[in-house]
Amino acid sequence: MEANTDDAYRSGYVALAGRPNVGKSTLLNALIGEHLSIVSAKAQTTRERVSGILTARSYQILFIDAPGLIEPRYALQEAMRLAANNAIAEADVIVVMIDGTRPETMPDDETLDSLRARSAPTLVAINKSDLIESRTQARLSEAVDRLGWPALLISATAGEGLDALVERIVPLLPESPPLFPEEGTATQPLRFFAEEFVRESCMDLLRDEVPYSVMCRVDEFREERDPVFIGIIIYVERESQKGIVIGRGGSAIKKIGQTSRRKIEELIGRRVYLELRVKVLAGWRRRPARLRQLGFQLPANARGANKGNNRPRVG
């Protein structure tokens, strides 16, 4: 994806913003060429920002996949909205994503006001271009035109329009040398991706409300071993959920472990010994103190939140 035609090297941050389930994580993975951000058919999968680095001869882009922009109803969603807002505030360029098959994924008025208050250049990426019906496309085009930002049709799954999107982004970036090592593809440590891959497996393999009540944190990580030893605690909110995650005779957690281990090994190119344990952290999604214990940041006005939101992660 070589897009810069002038002599200046350009580097910067690009926030992928939009409602849940519009394809932000799929787009990040497609642009970087790595499975970095977890993908699920279930809504609100992304809880913490994931960053991917795209480096070419004349530019470097740090794409930020942030949680979907939603109106928070409880503490975890407040933390997710804060993460999304922070990503937008830090961005040199903002890409607002819309699911072209669902016009209702257009940003709401409050989100539009906050985006327009930013001075960062903004583009609109209309995802699933290969699936948009002609009637929907006409209605969507009219709505997008009213936003007043340049729009591009893309398909994150099919890889269509991604080069054109990068070509539009690069000239908008500031002139700067690379911000990160050129061989890197992500800014988070391996332990973060190990946690996320286990949670992704839970999202895929567990049913009903249980996946939304799961949070994963590394308890032990020994990269000097062969195989690499990774111990992860799967937190749930209720004792009944613990039994579901474990499964009859340990069948569910065994499947979660096998699926997750393959993903981690593919990412790092080494053998992994993955040890999973399940613990109950009662009502963690709605209790600010529990969320801080898990390492989430909360807005200063969140119910029960204290100033100074940086907290060490469990483990």
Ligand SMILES: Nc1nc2c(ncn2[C@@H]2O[C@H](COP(=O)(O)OP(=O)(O)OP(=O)(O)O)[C@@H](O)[C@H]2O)c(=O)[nH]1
The other form holds:
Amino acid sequence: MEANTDDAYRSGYVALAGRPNVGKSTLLNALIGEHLSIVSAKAQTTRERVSGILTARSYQILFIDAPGLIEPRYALQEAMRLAANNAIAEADVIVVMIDGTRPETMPDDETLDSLRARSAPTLVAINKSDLIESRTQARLSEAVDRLGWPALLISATAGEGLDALVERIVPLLPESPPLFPEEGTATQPLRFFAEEFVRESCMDLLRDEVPYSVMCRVDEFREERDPVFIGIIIYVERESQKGIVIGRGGSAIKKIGQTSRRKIEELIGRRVYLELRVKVLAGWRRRPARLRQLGFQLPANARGANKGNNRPRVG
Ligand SMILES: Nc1nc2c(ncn2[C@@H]2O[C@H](COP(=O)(O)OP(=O)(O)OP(=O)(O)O)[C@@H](O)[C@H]2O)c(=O)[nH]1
Ligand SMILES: [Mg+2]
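Next, report the structure of the form predicted in complex with the named molecule; the form predicted alone has already been given.
Once more the chain from above appears, this time first in line as the rest of the complex follows.
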């Protein structure tokens, strides 16, 4: 992709902002050409920002895939919303994504106001163009017109419109030498990806509330061994969920291990021995202090387990 027509080298941060499930992570992966950010058919998959670097002869873009823009109802969602807000606050260019098959996946008015207040160059990417039906067209055009930003149709899964999107972004970036090394696409450590790939398999293979109660943490990582030894703890919130993650005779955890090991091996290009263990960390999603210990950044006034509306809610 070569989009810059003037001589200046351009480089900057581009935030992918949008409601859950509109395809932000799929787009990040498609733009970078690697599986960096986990994707699932379920909403609220991404919990922390994931960055990918796209380097070309005349520009370098750091794309930030962030959690979906949600109305937080408990502590983990507050951390997710903060991560999304921070990505928007740091961006040189904002790409607001909507799911073209569901015009109602527009960010809410308050969010739109705060995006406008940022007054950063903003584009709208209408995703899932491969699925948009003609009867949705009118409603979609009306919704997009109301946004008032230039809009492009894309399909992250089919790879359509992605070159055009990059071509629109590049002239909006500041003139700057590359901000990151020119080789390499990821900015996060291997451990992060190992944890995320196990969680992605959990999102795929487990149902209802269970995948939302899963959190993965590496507790042993031995790169000097062959195969590389990676020990990961899968935390759940309740004893009953532990049984579900393990499955009858260990069948579920075996499947989770097989699928995630393959993804980790592909990323690091080496054979991996993956050891998974399941532990209960009671109600971790609703406990701000616990979440901070686990490395999540929360707003100063994050609500605790007994305050506010803490009904479990997904999607
Ligand atoms: N048909 C079609 N499906 C898509 C497209 N882009 C993404 N999807 C699907 O949409 C679902 C959600 O994709 P994600 O990339 O996880 O969405 P997200 O916006 O990152 O979601 P959160 O992390 O929950 O905020 C997945 O099942 C994707 O395969 C597209 O262009 N066309
Ligand atoms: Mg995502």
